Structures are given as structure tokens and as C-alpha cells.
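In the block that follows, a single chain appears as C-alpha cells, in the form predicted alone.
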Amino acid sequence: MIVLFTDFGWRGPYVGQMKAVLAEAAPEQPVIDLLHDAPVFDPLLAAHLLAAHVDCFPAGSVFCAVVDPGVGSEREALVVRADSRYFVGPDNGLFDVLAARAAEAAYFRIHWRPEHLSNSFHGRDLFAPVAARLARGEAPEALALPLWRHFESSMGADLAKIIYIDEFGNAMTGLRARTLSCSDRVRVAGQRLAYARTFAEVSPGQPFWYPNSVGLVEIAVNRGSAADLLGLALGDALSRA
């Protein structure tokens, strides 16, 4: 299985154009298009949405992940192997969340390149290619370098920020909500949020926070948008109240 999760939009040929190239590379593995609305030029946000979604897919799925502001620069090219997993992209934190927080974590720079790399399109004419290839069962190593990394605690730590709006106007945050208890009150655009187990426990055209599917704290409006209503941004901060 290989998994899409990119920054480029449901628009435009982007992701058309990667997948065409794992279909041909590939034909034998189902993509699952995850997520092509992470957080735009923002691989920190999307280091803790990507590590909160890792676990809905079973050992052996291969990532291809591309949020990628420095195409074509200097920065390197990256397979992580975090929990019988794998993650190709680029090198600017994105994988540094879920690597930390795995049981077992090694990175490996791709030495690999293809007859045409363009400058600015790395997730199609590298990226992809190379996660076509592992999930073919190709070992890493046939494609990339071990590379040595030291992993500060800090690395897997919680994020008290927002760090996807979804089409509802739900707000994920970077928090995990096993840190909160349902006594807790979080404060996020000026406003105190109380705990509701479902949508259904509050009014109609009220805010609160909830435990969400993939384990995160999530900022909620029943039957409204919490980004509209509370004014909300990717960015944001939140805090216990």
C-alpha cells in the first residue's frame, strides 16, 4: 500500500502526475490519496498531522509525503523507517514526529536518481519513484545511505497549536488528547472550552473540544464551523485553561 499525503491540493495535475508514475512503477499497490490539503509550506504543522494518522495504516505501507518549500535546494532527500513502516520525502522535519515517537526509527539518505529530476517537482520524478520501488519490497538500502540522527525528547512532543481546518471548520490541534482530562478546559482564541464527548452534548451553535478519531484535541462548533465562529487559524495557539 502506499499512502499520499501533500500540501498540493485537490487541484491541478500535481497529484494526477505522482500517481501516474506509482500506477506505472507500481501497478500491483492501491494508493490511498491520505491527505493533499496538509498544512501549505508548513512541514512542522504537518509533522504532527502526518504522526497522528500513521497508525490507521498496517505495517508495511510506504508514506510518500511531500511538503516540500525547499524543492531543489541543498536540502537532502530522505526513506524513514519508523515501526515497519516507510516515509520518503524531503529532509525539513517532517518525519522527525512520527520517527520520535516510534518504537524503532532509521533514517536513510536517497543516493538514487532518476534519468530526469526537474527542479521543482521531486514528489513526481523522486519521491514517488522511490516509494514505488520500496513498496515493490526493494530494501532501502539498494536506494539510500543509512544516516545517522540523534533524537532529543523533544522531538515527539506535543504541538498546542491548530494544525488543520477541515471543511467543517473543525480545528485539530497538535495535542494529544490523552494529555487532557475531561475536566479540562482549553482557551484558544480568547475563548474558554469546556469537554463534550460527541457533537450531540452541546447546543446547537456551540464551541467546545473533544478527543477526535485519531486521538487529537479538536476544536468544534455543533452544527457550525469552530474556524468561523472563534476566528481561527493553522497557527494558532492553545492552552489549558
Second form
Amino acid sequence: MIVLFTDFGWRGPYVGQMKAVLAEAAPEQPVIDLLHDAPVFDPLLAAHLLAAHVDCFPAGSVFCAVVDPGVGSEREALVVRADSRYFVGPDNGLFDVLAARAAEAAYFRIHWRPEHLSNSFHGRDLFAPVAARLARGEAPEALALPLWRHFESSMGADLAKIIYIDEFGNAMTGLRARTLSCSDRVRVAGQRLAYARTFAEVSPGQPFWYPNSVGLVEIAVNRGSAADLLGLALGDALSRA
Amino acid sequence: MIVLFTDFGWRGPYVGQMKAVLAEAAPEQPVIDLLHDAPVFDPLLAAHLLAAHVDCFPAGSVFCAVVDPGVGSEREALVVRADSRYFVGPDNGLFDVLAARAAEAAYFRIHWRPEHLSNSFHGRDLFAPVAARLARGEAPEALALPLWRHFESSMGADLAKIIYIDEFGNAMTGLRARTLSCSDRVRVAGQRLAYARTFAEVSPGQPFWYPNSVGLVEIAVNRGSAADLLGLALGDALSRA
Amino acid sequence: MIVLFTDFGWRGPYVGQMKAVLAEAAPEQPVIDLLHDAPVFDPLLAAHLLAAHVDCFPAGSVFCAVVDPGVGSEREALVVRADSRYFVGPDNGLFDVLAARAAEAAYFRIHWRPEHLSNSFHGRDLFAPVAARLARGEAPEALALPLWRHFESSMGADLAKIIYIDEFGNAMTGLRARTLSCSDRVRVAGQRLAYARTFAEVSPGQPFWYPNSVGLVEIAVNRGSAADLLGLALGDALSRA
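Return the form predicted in complex with another copy of the chain of this protein as a structure block, the form predicted alone having already been given.
So here's everything in the complex, that chain up top.
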């Protein structure tokens, strides 16, 4: 399957144009919209968010991921292969977290270019066609050159920041929950929050942290908005406390 | 087809993860997003909204419906078969209105469990896999135990409340329009509103009630927002007047 | 493929009901959501927006386009064939811009009617079934009568107004970029804006105009919202300056 992960939002004609390209170039492939409200202009937060969701998708999945403030500049376009999944998108760090955490990862610089490449919409003109060709079984070597990439060991490390706030005001962090235990408290926005197994375990209105369904520490409130209650914003720091 | 009805919103990675499960487990089945902004935390309003939309879908459709404030608690998970359609979701009243209105309905308690069941996302881990298996033709008995359920006759009755407000500010009610006649007025938010056949029949800015496209009494304003003009909110009561 | 272009918004049950009709009537056809936030109640702005996006889709595509403030009134329903693509929707000017710009265009008035036609949702009851039948290869003549339409030459002309504002605050105009040169300035909201090739070429916070990815003049700000910075709204006039 082809998986879309962008900061385009659902509004507007952008996602639709990418899907039209995919429907023409890889009509047999299901296309899944994982997320279209990735942190805008922030490839680092987006990289942690993407890395947390990779395991939900089967081997062979091709991710077309676009958080790309540098579109139209000299930044390169990448294919990354990590643990039998492919990732297509800009070379701005978006794939470095998941690649550093993978058992095996290889980077390729895309040299293929479409007949017409706009300056502002590489998602439609470059990344979607490449994703379609990979999904149809072409090897990355047909479109891209192997690229040696030095990984700092820190690239795969957890990020003690808020990386996503959902529609309900729940705040995902870049901390993997397995690094904490149930007795740990989390300090964020000047408050110390205790663990709960799930929403139904705490009183309405009470904030807590819990291991969310993709394994991240998430700050939440039963039947309320943690972001509103605690005044949380993307990028806010947190710590064990 | 598999029909999704949730309160997840379009933002965030939740709908996408459910669709990834469905694409793997039932790749041949079309998946239709009926609604992702069902009344949050309010299974009763959602039950009336869902019941009004069931007839738009063909026999054999499998609804995966998630309005589930009790996720992670002891509430049961259900399959309901009603008039040749299947419904999968939490046992919190969400299916009781449509079942009470059906000519034939049967309840089943899901005993099947996935290898990994998160505490906060049964839509992805439990309901979607069960929906996929039903859509592929498995009998509910393979996954669930028949459950005897006593229906109060009132369960299928109309609800004289606002159950949904759409993007334009039109307010759907839980009243079926066939229970009113064109000469009836509807009282809501301190105002008495007359019937109109459709938007184009009244002056811009004028509020009215009309039988909407799924047969419910709907409060609307031509080229304006009824919710803003009249100060309407989910759950507001109305009456014939 | 079938392409949806509406002002329904993503919220609510409207897009889903149209897709259920399409999935039943044309199960083999991919359905692409081009846009669901077309200018509400404004077929003229929507006509320019639609015309700019037609070329992104292959010959044979069937557009189901609904910006239809007159639904339920006496306005006619159309099929338009323009340069090997089909368009289904209301007869309110929505297709006149693209037809006037096409090398070849023919209009048909839809006389086919479904068993049940609601007063408020022709997208589901009339336009979607017709689009499905065209997508399956039926000729428009089976559903509609040829209609002679006189085109003013001005119908295909550019519109010097803002026709769409996206989620990021970028403002598309009805001016095709090929009518301007890089040395032209654009006057809008009391400001004169210079050309830039793309976002990455200007400083963060600086407004500019650029040829967007569908060939329109677009007003933008690097890493900011042009609509907020300049106070832009749909329909605002602009000029070369």
C-alpha cells in the first residue's frame, strides 16, 4: 500500500492532486491517508511522529511523506529503505529518526525527474510518481543513486517534546512509553502528571500521562482537552519528575 | 462495503490506521467514510444520527462505528445484525435506535481478541478487524456470542433534540419528518419556525424547518447558519408548536 | 476516474453518501476528492478554480461538481463534455469557464431522474448516479439532451480576483500566470507585490506573487499566511501594477 503523511491539511486541492497521480500510475495500490496535519514547517517533530507510526503498516508499504518547507530550493529528494518499507520525500531529516531506529536502512538520492516539475508542489510532481513506481515493484536503483549517510547515534533517540496535538487536545510526545514505568511522573507546563492505564481510569477533567496506541507517552484529560487545560503547544519540553 | 462512522475527526492518524487494517484484512472491500465528526462522547445523539443514515447503504454493508468514551473500561464490544446490515462497535447504546427500528435485529458479544489490544484504540485493534472479517463473509457466530437484549419500545422513538450541526450551521434533529406535516411549526431556541420545501423557497437569512435528505427535521437558514443565527447547540430541545 | 469538487466540506455525512452511491454504481472507478471547500454559494469563483485544475486529470475523467446554492429550484442539471472530459452538476455557470477555454465543448441537459430525488441533495441523488453511468461508458445522450449554449468570449477570460484561500493562507487568483511576466508587480489590498520563483527565494514573512502549481497567480508569504498578513478575502480584486 501507499501511505500519505503530509502537512497539507485536508482542505484544498493538494491531497487530491497527489492521489490522482497515484491512481493513474499505480491503480492497483490502495492509498491510505495516515495524516495530513503533520507539524507544519517542522521536519524534526514530524520525523518523530512518522517514526512512531511506521510499525502500523506492513512490509512493502511505500510512504510518501511531505513536510517540506524547502520545496523549490536545492534540498535533495530521497528514497529511504528501512526494514522492508520505503519512504519518499525531501532530504530534511524527516526520515532520519525512523532510519536510525531500523535494523537496516539505506538512503538513495532521487535523480529521476518528471517532464514537468513545478517549483512548489514536488509532492505531486516528484514524490508521488516515485512512490507509485516503487509500489509497483521498481527498485530504488532505477530512480535514485545510493547515498552514504552518517548517522549520529542520537538521531534515533527519544525527543522530550510535544510532537503532535490531536483534535481532542491530546498531546503526543516524542518519548517512547517503554522508557518510563507506571510509577514515573511526567513534568510538563509546570505540572507533574501521574500515569493512568487509560482514559476511563481517571475522573473527568483530570490530566494524566499514558502509553498511547503507538507506544508514545501521551498527555491527556478524561473528557477534556489537555492542550487547553495545561496550555500545551507543539515543541513544549517535558521531563521525568 | 465497509462504512466508517466515528467521532475521531479527519485530523490525526486515527482514521488512517483503521483504514490500513481494513486494507490489509479486506482488500477487496470499498471503505466509505460516512462521518468522522459524530457527537463526541455522546452515544445517544450519535445513535439517532447513525440510525437516520443506515438506509443509504445497501444490504450486506458492514458499519464500523466508534463513539466510545468508555474505551479501555469493562464495556462490551458488539456485533449487531439489523435488516441484513452489520454493525460493529462498543456496547453503549450506539446501535439501539437502529436495532429497535429494524424489522429484525440480533446482538452478539464479541469474544474474539487480537494478538495486541491497546487500551485506547479499539477502533483499530478490535472493531476494524472484526468488520473486515464480517465483510469477507464470516458469520458473527465465529467471533461473537449471541446476546439476548431487551428493547424498551421507547428505544426506537424519535428524539426531540438537535443531534448534529453541520459545517454550514444546519441543525439536524432526532425527529423524523414524516411525523410532522407542512402546516406544523417547530419551536426551538425560543423561536417558532415554519416549514419550507427547500432552501431556495425562502429569503436569504430566513430560518425554517424542512425534511432533510435522510428524512429528519432539519433547522436551516437560506445562505446562512441556523446555528449562529438561533444560537443552537447539540442536545438543544425542540417541540411542535 | 471520477473526480469530486464540492463546497460540502469534509465534515458531515454528505461526501460519504455521494461515495456510497458511486461505489455501488461504478465499483471499478477510482474516486478522487479534488476539493470539498470550493467557494460556498459562489459558482463564478468556483468556476475559475475548477477550470484551473482540469488539466491535472486524464482524458475520460468524469467530474462531479457541486456548488449549488439553487438546489431544489428550477435550475437545470448539466452534463458538459470538454476536451474528452465530462462534467456533471448544476447549470449555474460552474462549467462555463472551462468550456469556453476548451478546444471543443458540448452541453447536455439531464432529463434522467432517479426513483427518489430529494429537494436538497442532488449531489447524491442526481449528479453522482449520472457521473457513475458516464464513467462506466454510457454516452451523455442516454441521459441528457444536447443543449445549444451561446458563449460570450469573455466567459473564458481571466478573473482578476482572489478565488481561493488555502489552509496556509495562500491566495489563488483567477489570473493565469502566463499573462504576466517576472517583472510585473501585482497590486492587492493596497500593496504592490513582486514576483518570486518560489517560497524558498524570499525571506520568512515577506509577501510575493508566484506562478502556482496549476498555473495561476498566487499571493503567498514564506512561512506565513498571506491572507492574515494582507487581510485578504475571497473575491478581493487585484491588478497589474
